[in-house]
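The chain that follows stands alone, in the form predicted alone, written as structure tokens.
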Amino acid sequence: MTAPHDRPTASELLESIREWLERDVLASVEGRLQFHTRVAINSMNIVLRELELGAAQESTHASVLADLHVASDAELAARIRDGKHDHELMQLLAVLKPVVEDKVRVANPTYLR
């Protein structure tokens, strides 16, 4: 919860309605609707996971930004396409591995498995 807002919060709110569409609407629709409303669930499940875990990514995201050096994700591939990393490139994917891993955990953590 954040001040000033009340309960419910933002999460609670993206809850309820992919219940709804999960319980509700989704039971009740065939075809093309069924397919996006799964769509609408997925996504409200990617929101949901983004901000319970966001933040706490978000830093580590910066942390490894900042110990190679670099201000962004762009110059961070800029700097890997001009070749600035081939000598080192095995040191770099395990650098790399958790920002990746943290994307995954947002987007479909069952992938990890």
Contents of the next structure:
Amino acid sequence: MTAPHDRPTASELLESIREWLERDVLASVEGRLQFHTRVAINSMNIVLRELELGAAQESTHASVLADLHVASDAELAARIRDGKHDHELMQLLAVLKPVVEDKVRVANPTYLR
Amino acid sequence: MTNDVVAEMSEAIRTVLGAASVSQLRRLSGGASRETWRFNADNSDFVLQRVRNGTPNGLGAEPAVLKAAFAAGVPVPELVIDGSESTALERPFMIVRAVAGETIARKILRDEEFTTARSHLVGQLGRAAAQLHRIDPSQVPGLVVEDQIRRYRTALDTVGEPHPVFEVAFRWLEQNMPISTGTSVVHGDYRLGNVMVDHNGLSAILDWELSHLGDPMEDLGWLCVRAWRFGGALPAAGLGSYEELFDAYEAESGVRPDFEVVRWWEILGTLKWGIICISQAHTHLSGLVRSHELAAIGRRVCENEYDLIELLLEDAQ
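Right, the form predicted alone is done, so what does the form predicted in complex with the partner chain look like?
Next comes the full complex, and the chain you just saw is listed first.
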């Protein structure tokens, strides 16, 4: 819960809408609208997971960038493109892996092997 | 869509076909640059594809490729009318004979009615790929060789959302470029979702709008990209092993695909799909087409970063 707001929290509010979509809307629509309802439910679940995990993931990401002495993904991307990491591309992937896994953990956790 | 519009369009189609009657005209979902319609004319079913409003390139080489593919014995819908230059339906269109079956990958991979189809499909996809790679490029003058790396580098830069993992993949691809297997007609989007499958398996290869000239192994690599396994456990279309796919391809063409080359194309394909996900989300974010479906695709970008890390680290071992 984020002060000064009342319950329900942002997550709880979103959850209430997701439950309504799952319980009432999904059953009463079909075809394209049903598919689009599923997409909406899926996006709400992404937001819910991000609300839960986002803060910790942000600090993991920041510390990975700091270890690589870059300020942002954009800066790192530009350095890789300029060939500055050519001697250690695979090591770099291993370093970036936890950050990417964090993104998948929010976007689609069942995708992780 | 009003009844008037449907009636008017049905009449235009009837005239184009020289049919006695056209009925049951209805719009199907279709892709980003095409409208797809289905109808019945004189007791046969047809599919009409028409360029969307504002799409600059018309139908491109697709009608010519379809014709050449049909002539080469590739399982494709028969082209009935090439309306590339016609104004009868306001915008460029083509009409093909409808092929029965299912295109939705998840149904093909899971529904019981496709059990028999699933047991044949990977072999059929391998053989059909070999057949389509035999199409004589001189029969399709509109097709051009396309540098896939440059194309997707440009696409990524146009959106301007840098991803370190994608840059590593670009470097790796440039440094490990395989010797070309040859230059042939490439389908360009060869995967479940773009093929028609009936109870016996593959019935037609659809959606040729991304076809171009290039290394034929591009199609096999794309077929094995994890996104196109739709949750299936095995690499080839989620249903079969590389060996099964390569065996079928070799049986039809006499050429054994090289795993390393196919893998290079699979890695490029994974990068490519990641960049397409960024572009699709951008279509929403830029306001071009506001859609929560397109928006959600933006959160699939990381699946491709994840797969690229796995593929590249595995290759490095």
